[in-house]
Every structure is written in structure tokens, then in C-alpha cells.
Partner chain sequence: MTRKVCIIGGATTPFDYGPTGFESIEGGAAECMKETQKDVPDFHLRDIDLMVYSHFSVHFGHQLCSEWIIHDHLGLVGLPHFRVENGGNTGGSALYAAALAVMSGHHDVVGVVGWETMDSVSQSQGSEFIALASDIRYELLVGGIYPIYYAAMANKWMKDNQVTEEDVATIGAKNRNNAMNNPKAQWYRNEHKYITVDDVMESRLISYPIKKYDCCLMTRGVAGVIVCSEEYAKKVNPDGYCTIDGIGLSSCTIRAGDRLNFPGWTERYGKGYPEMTEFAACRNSAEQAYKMADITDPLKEIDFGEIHDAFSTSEAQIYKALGLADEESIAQFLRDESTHMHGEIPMNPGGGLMGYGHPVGATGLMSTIECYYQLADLTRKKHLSKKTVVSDANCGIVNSHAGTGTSISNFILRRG
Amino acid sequence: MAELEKIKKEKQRKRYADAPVFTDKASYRPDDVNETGLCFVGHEISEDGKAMNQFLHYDQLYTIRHGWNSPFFKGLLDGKIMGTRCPICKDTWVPVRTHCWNLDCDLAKTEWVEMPLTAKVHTWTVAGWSGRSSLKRLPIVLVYAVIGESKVAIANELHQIEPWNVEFNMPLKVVFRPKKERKGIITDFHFEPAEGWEPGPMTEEKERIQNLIEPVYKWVSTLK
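Where the form is predicted alone, the structure of this chain alone:
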């Protein structure tokens, strides 16, 4: 019986990785605030830097365990966009993929790579209505952008542009919040038009979008 228990323990050790030890912890929830809505309130990073958990308050506290994807969120704290790359076909992805989807690569495990802070618009839309916490920021331009040579697009906000001037394939740059404001979450960065880019001439479609958006600007100006 003792030998059987020993064999079981050996199998468990081979099957399961050791639990990470979290030593780097941060809290950014003000002491005098009791959030009742969506709010990230802290995070922790393992001693070896490979695992990251985040704490989200949404009426109650949740723990988001990023597991193998932790380097992406940890990279945001350092002002980096981390992607993954297939060691065989060299395709890269942001958002990341743990294994290559190219059938010829036989689900090869991907490697972590730092991506350039450049992108281009794949597609986009304009939010004229939002939750209470974002009303005063309307209208919000949301783009799906391709970072570097990524095979997929990632969603985030586009700032410093009038909504009707956004164009497909326009060049973008990634802009991070100041380091002390970062939380390791997707809103640590946003997109802005690349240096030197200028919008094309006004078109009938741009005029249509402008006519739809201008009332939103006027309405937001009345909010207190």
C-alpha cells in the first residue's frame, strides 16, 4: 500500500507544475473608495516573473489568472507589447496564441517576442453611447489594429483624431500611459495616428459620419 501511494505521488509530481510563489504585489484601490462597478484594484507577479494574477472588483472581488499569457500583461507594465511567434513558420500574433494555428506546423508551441510599437487600422467603429463611467469621453473611436506583422488584430481606442477622419490601413503608433498609472491591463495603452500622417480629403462618406457624430459632441458638452 505504501509503495502504491509513493507511485501516485510520483505521477502527480510529473503531471502538475509547482504552484507559483507570488512576491511582487501591487494595490491601486484607494482606501476611501468602495467600488460597485468594474474596476481593477491590484495585481501580483510570481517570484520567477512567469505568472501574473489580476484582481478585478465587479460588485465582488475576482481573481484573473493569466497563466501562460502572463508575459503579455506583465509587458504592459514595462511599456512593451509582447507577442508570440511560431518557431517554424515565424508567424506572429497579438493577441497572443500559445500554439501555431498553421496546420503545417503541427500545433508548435509559440515563443515570446517583443513587438514594435507601430500598427495599422484593420477596421474601426465609433461609439456614440457607453456606460456611465465613459459618457463624458464620447464619442470613442474603437479600432481593430494590426501591430507589427501580427496575423491577427487587437482592439483598442484611437485618440487624437476626429472620428470621421479615420481611414482603413492608416498607420498608427502605440502610446502608453505614464508608468505609475499602468496596471497591466489593455487600457494601459491606446493608438494614435503615426507621426507625419495626414487625413485624406473630405468625402461624402466622411461627411455622413461627421453629421452623425457632431450631435454627440454637443450632447456630451451638456453633461455635468
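Switch from the form predicted alone to the form predicted in complex with the partner chain and give that structure.
Here you get just the chain by itself.
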């Protein structure tokens, strides 16, 4: 009886997934990154003595558990763009969905497919400002591009182009970082113009963008 109970419990435990055992580990933590937790590191008091500010530092390591999405991120390590496809309606996605978005498919579990390394620009922008961790890389050309037959567009950077030359619908190729530099994150790849693509002639808009980003180049060169 006890044995039967044990088997039943084990079955219940395995109903959704076996707990993975992680063996292939990599660390690329910069030397200056430490988790300190909560730490009050200073304060200031106003001249009139009426107001006080305190400085709190908090630094925490997070584990992003990709679970069923893992093949996409693991694919990046291998230089592949993995998408998913609904076995019923055949809609395909990158970024991936582990269940179909079509309500008629009743959240059908999707299947993994390797996507081609070609894409097309849907829309674009040239960033002259960004979050703290991206400031030194400015200006950044960001495109939303459709990879292969995906039903959705994915955002990523477009390299190997003068920022003012980006065009709607231009053909792209997916380019991965060298294998040893990959981290299994979205920036393991970027887009570049497809072979043979040439920018169109100079236009008023291109000149406008040139003028807008000129100070950005100057400002970034002053960053330490």
C-alpha cells in the first residue's frame, strides 16, 4: 500500500516535468559586480536642517528560469534562431510562444522549428539616448524585423549601416557573435543588411537624422 502511494506521488510529481539537473555551467560575471544586499551608504542634510536624504544601495542576483522557453535561448548559444509553430493552425513565432495564441487552437502546445537567418525590416528608429547600461553604444539603430515566416516582429539592433540609411522593408541577415562570446541572450545576435543591399540616395530625412545624431557621437566620446 505504502509502495503504491509512493508510486502515485512520484507520478504526480512528474506530471508536468522532471526537475532538471544543471551541469553545463558558465560564468562571465565582471570582476566589479558583487551582490551586497541592502546597505545604507550615506546621507545628506539640507542647509536649514529641515530635510534629510539617505542613500540606499541594493544589489541582487536574479535567476531567470526559462523553462519551456529554453530552446530559444539555448539556440542562441548554438548560433540558431529557434521559433515555435502551432501544430494546428501553423502560425509561427519568434519571439516564441509555448502555446498557440489562436483561441480556436485551445492553447495547443507549440512545436520547435529552426528559423532561417534572414529577415525584413518592419519599422525602425535611431536611438540617441538609452538606459544606463547602453549609453556607450549610442547611437543605436533598432529595428523591428520579421524573421522568416514569423507572424510577429522581433526587436534587435541593426549593425554595419550608417544610421540614416535604414529603410522600411530592407532585407536583413541574422549575424551571431563569435561562439565564445555568446551568453544565450538576445544580444548574441544582431541584424546586418543582406548581401547585395545598397542604400538609396541621400534624402532630406536622411540629412535630418545625420544632423540629429552628430551631437550624440560627440557626447558619447566624452563618456568614461
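For clarity, a rigid core is taken as the largest C-alpha set superposing within 1.5 Å between two forms. Note that the coordinates shown come from a computational prediction; the quantities given were computed from them, not determined experimentally. Positions refer to the first chain, counted from 1.
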(message) Rigid core superposed, CA of residue 55 - does it shift 2 Å or more between the two forms?
(response) yes
(message) For a quick test of reading the superposition: does residue 125 move by 2 Å or more at the CA between the two forms, rigid core aligned?
(response) no
(message) Please state whether residue 142 has a C-alpha shift of 2 Å or more between the two forms, with the rigid core used for the fit.
(response) no
